[in-house]
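Okay, so here's just one chain, in structure tokens, the form predicted alone.
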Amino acid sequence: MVNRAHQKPLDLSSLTIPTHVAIIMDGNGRWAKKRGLPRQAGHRAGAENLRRIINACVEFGIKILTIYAFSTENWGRPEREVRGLMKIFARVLDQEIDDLSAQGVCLHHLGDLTGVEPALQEKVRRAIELTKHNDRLILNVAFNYGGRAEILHAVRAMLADGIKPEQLTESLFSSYLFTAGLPDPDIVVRTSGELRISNFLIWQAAYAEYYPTPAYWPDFDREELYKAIVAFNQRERRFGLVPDEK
């Protein structure tokens, strides 16, 4: 855990805190790059950062965090890559899920896991076993995760359910997607720079703010996570609407 004693002290106390917060978590590959080191010492530091940022999330008041952490994609990047990607998860879990545990974090899994190697599989399901009843900050893990496969599922399950088309509403529809029962994201946080949604959260995040920063996902920390907040802070959020309206 971070010890707080040496942290700089930021206020709060002006700020509306925001209930869900989504990182789409990039730029391992470049922080690495950038020092000389090969990527999986990107992807490494990354996840040594992840621990930063759920303590920053608990510390702030945030309740529910939701990261992009492998998408349905990233399974065509090279095989080396990827079996590394699935030890440093594999690893994350082992070391990090007693600590989560212990300050009150529920873990949730987003996507599927079919493909997923079984020994991970079952980690998985370990841990969101051993959190379940955690409430002071749910983390969705978005793993093997991608938003028109999400889509796909919800509507497969509907017509197995055998939903008539006259009783589809935006609510019926959003208890099949994998985040059924919680709030749609606020913000939706982009690490390294770039401006794509790249197919996370995107029926969820279709009225979230956009912050888009040029820090990479290793150097995203708490304070990058404050400015974050106070941009939040900064905008008039109109869901379609003027303000005359609301």
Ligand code: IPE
The other form holds:
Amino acid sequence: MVNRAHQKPLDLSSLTIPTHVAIIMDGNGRWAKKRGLPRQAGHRAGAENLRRIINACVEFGIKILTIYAFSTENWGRPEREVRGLMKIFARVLDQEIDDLSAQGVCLHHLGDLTGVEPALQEKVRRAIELTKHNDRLILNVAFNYGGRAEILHAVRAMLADGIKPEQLTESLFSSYLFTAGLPDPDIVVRTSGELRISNFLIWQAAYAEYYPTPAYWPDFDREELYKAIVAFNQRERRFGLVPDEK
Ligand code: IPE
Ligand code: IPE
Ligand code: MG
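Given the form predicted alone above, I would also like to look at the protein as it appears in the form predicted in complex with the ligand.
Once more the chain from above appears, this time first in line as the rest of the complex follows.
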């Protein structure tokens, strides 16, 4: 259960709530370093924060949250850090999935599970199965995910299905991505002040609004998410067209 007693009231009434929010959860290592803690402590704080942000998404009425948890490139980190991250993912799945399911969260995975430890693969599959009928919030976890790998995966599957060049459309292509059937993200948040995409949703975020924020991921709280939504409301999305005449 969420204890909202101490939470600041936030006025959402005049805001358009983005349907699909995507977040590059970055800055765990720097958050820890600033406190003289090991990087793993930053990853733990990041996992705890995810819980708070999922609650806030449910509260705000966001329908889809996509989080970048582990990239195809992150395997190149020191083995100890990779092992530590896998341990956190396994623990979050063990300890949080029942609560998340009770909250109406439906878990999806974006990425490739091959190469991931079999026990962790099994936990992911079980969590997806357990939550598949929930419809309050779709939580896409990009884990062992890379945008380029996703596109190659889609192209291979299309070739295997015998798709002919003249059949190929943008919408058919989208249907071969891990996000098949879901609308594209409206906003991509990147915490920790970095101004790059780092191989995240490179097809789907073609027209997303980018929102970089200096906050490290463990500090990106409900109010920071609210600020991102306010900023989103100040953007004019034009999709290549001319602005509306006033
Ligand atoms: C994000 O935080 C978590 C993952 C990439 C798994 P980082 O670990 O990248 O933190 P910084 O960027 O080093 O501060
Ligand atoms: C992006 O962060 C990946 C995740 C948040 C999982 P990184 O920390 O790996 O990205 P770079 O290395 O700064 O581009
Ligand atoms: Mg980083």
